[in-house]
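Quick heads-up: it's one chain on its own, the form predicted alone, in structure tokens.
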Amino acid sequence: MPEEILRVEELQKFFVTVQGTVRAVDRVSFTVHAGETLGLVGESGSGKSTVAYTVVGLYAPTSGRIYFEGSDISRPVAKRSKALKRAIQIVFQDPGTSLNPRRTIQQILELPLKVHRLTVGDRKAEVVELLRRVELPPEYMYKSPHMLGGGERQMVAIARALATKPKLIILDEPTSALDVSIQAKIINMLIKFQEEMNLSYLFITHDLSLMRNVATRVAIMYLGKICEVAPTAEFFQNPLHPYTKMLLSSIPVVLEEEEALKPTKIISEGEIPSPVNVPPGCGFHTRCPVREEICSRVDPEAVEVSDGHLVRCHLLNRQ
């Protein structure tokens, strides 16, 4: 097993609003190993992006601990060392808002080089090399973000993340706003960079079908909590949590052979409850068709049902 690069323990992130306290992330624990991709998957509002922003330091955790290479980094980004900021980078979902529209691509890519003093020679040459790595021509350095397409802007965002030679990159739905052909190009690019640089990825997404070909392990979030974690092959072949089965059974397929591999369709009831008013017990029990009386009273603990396969469900806890 590769060494552990990131460990999140009992992470909580709450937001106080006029409607009440939003329990965006509630007792979330997971690990990421060197050179692997952990896919963190969930519906909108599940808390997966809040996990990403807390790990990278944009949010301070309400409670819990975050460890990077064994050191406690449970603090906001302003209080983190430059070495730590170099080692952990993030690529946001919408490069249109994450790239400064008043700067040229050259200025955007030069900024991390200046801040972290990563070049002793020609920064312009380093910018050209970064553009080359993401398959963009050198003359793009003179353009502004609004002059580029969505896929090209995302490639610039990836180049900016690579500029500091990080060890861990958090990818917050990096392809969800792009055309399918551009998505494939960026995914292939990310896989190549991971192999070349031994990068670790925390890949935030709502697209389970994408995780089949990208992730080493998959974690499913629902209403601020992780309900199932498993190695990718095990996850798709033997899903156990009712919510996981519901998600997998709803993936669109083309061939009958693919349809036969999907779990029995589970139809949920109603909408995801508000994180301001989280129901007692298991958060999924209000939508679960196989719920039992205990599910509405007691929040289940995670149980390891096989090597690396953890599930939070009372139905599994009794087996």
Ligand SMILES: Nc1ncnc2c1ncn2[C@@H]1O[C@H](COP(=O)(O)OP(=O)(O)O)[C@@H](O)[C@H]1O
The other form holds:
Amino acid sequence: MPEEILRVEELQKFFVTVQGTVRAVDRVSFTVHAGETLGLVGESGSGKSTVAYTVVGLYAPTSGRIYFEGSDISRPVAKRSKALKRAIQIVFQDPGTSLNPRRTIQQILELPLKVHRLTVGDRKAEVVELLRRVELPPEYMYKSPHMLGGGERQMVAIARALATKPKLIILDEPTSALDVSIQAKIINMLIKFQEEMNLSYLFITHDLSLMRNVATRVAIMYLGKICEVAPTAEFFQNPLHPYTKMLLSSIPVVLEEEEALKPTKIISEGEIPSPVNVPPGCGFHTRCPVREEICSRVDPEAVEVSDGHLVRCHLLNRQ
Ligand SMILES: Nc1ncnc2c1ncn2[C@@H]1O[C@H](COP(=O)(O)OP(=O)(O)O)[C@@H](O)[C@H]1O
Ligand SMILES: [Mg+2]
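Can you give me the structure for the form predicted together with this ligand, which would complement the form predicted alone we have just seen?
First the chain shown before, then all remaining chains and molecules of the complex.
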């Protein structure tokens, strides 16, 4: 196993609102190894972006620890060193709002080079090089973000992240707002950059099928908690958590052999509860088709069922 680059331990992030305390992320633990992609998958509102923002320091954790290359970095971005900020970059879902509309692409791509004093030669030449890497023509540097298409804007956001030569990039639904054809192009580019630069990715998405060819390991989030983590092949062949089975039963399959492996269709009951009003016991019990009495009382602990395959479910031995 390659070295561990990111370790998140028992992370909690709560928001106090007029409606009550939102338990957006509740005791989440995971690791990302050098050069791998951890896919963090969950429905809207499950807490994925909150994990992302806390790891990059946009939010301070309520409790828990975040380690980067072995050092504790559980603090907001204002208290992080420049070297650390360089090493961890984020690409947001919506490149329309993450790129400053009043700046040209040149200014947007020059900024990280200036802030981190990364330019060795001609800064403009470096901007051209960054554009080339994301397959955009050099004259795009004179444009402003609104003159670009959604996919092109996201490529600029990726170029900006690459500018600091990071070790870890957090991709928060980077293709969710884009056409399928552009989505494939961006994913292929991300895979290429990962190989070239030995990058690690925390790839956040609500689209589980996307992870099949992208993730090294997959983690499933539900209502602020991770309910199952496994290496990708194991994950798709031997899903164990009822929620994972529910998600897998509703994604399209490509091959007939996969159809045979697919869990029988599970119809979800009800909606995802509000994180202000988290049910006691297992967070999924209100929608779980196989729940038992204990599930509404006791929150299950994670159990490692095989190498790197962790599941939080009381019924593990009974399914
Ligand atoms: N700044 C905030 N203040 C209050 N509640 C928030 C805030 N950010 C997120 N939440 C709530 O936390 C939960 C998780 O949100 P989020 O992390 O954005 O989920 P996801 O990215 O999986 O869709 C949601 O219920 C959301 O409404
Ligand atoms: Mg989100």
